[in-house]
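Shown here is one chain on its own, the form predicted alone, set out as structure tokens.
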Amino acid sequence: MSVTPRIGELRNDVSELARSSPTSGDLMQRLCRLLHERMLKYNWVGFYMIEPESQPPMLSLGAFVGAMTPHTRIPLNQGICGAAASSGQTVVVDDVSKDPRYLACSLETKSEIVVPVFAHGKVVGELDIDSHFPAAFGPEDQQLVQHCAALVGKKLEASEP
């Protein structure tokens, strides 16, 4: 499949900011900005991170660029989020009115992605895109986000001792 060049330049982008972003907390926030000023529908844009000692399991808000969200903490069995976190696979609804697993932070938001962020090859968190506009995120947009995550996990995995 070809990228588009709009797609393609900030796929290129995005792999500059994780080469110069010193830490993951930098290149997580970086990345929220850049998403959300380039991609006219990616509304809200945000990091959840799993936190490690917490029971039950919990999702943790990070950086994020938009309307602030009532969800700055989601247990792992809840929303679209938990479910992209528990079962390590990329979630996309086209629709979130129709999804059951949707926790409503807005009513302008029409669908949604969530890319799990993997470091050491477990979860550990996950990059969520909320959109304004129906059926907003194509196969494009999936390996983008998909990417971005990658890249953020490698940054974390660099980090650590």
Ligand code: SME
Contents of the next structure:
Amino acid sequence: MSVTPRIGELRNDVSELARSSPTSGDLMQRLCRLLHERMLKYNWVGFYMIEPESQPPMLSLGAFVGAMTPHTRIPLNQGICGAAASSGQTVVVDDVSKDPRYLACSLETKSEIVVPVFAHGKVVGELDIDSHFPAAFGPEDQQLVQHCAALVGKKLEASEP
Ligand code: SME
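Right, and the form predicted together with methionine sulfoxide of this protein, after the form predicted alone?
And the full complex, kicking off with our chain again.
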């Protein structure tokens, strides 16, 4: 089976998960599990959410699957995570050893994608995925991860109109 249909299938399963999850918290946990299980190169999958009260703004680790990370809170001006949250743009790093922004989570990590989660037009968090393989996140992976982040944003909006 090629990679393309697997991603297409997973996209449908992810949409179904969004329909069947009662809360945004459930959805985030289930998404981490699904992506980690089904995408063999997604070795760490987790959400960071912006702490509403913190000044300066901070990202705080939420649902995740994979080894515990030393980075449970990340300022918005640090890391690849901070770059994605502060710019509101997806960040893909094919070789983390060449990116000076990178905050190491595991020595095995080779590449990373971080996709912001928007609710009511504002960045409220992000979906972060690390891979033990270099350049693991191609255009289809980006679309899949962006789809997941968008579904979480919609779920958050529905729970906090
Ligand atoms: N690598 C991230 C830190 C989070 S861990 O990967 C889980 C960064 O550079 O912001």
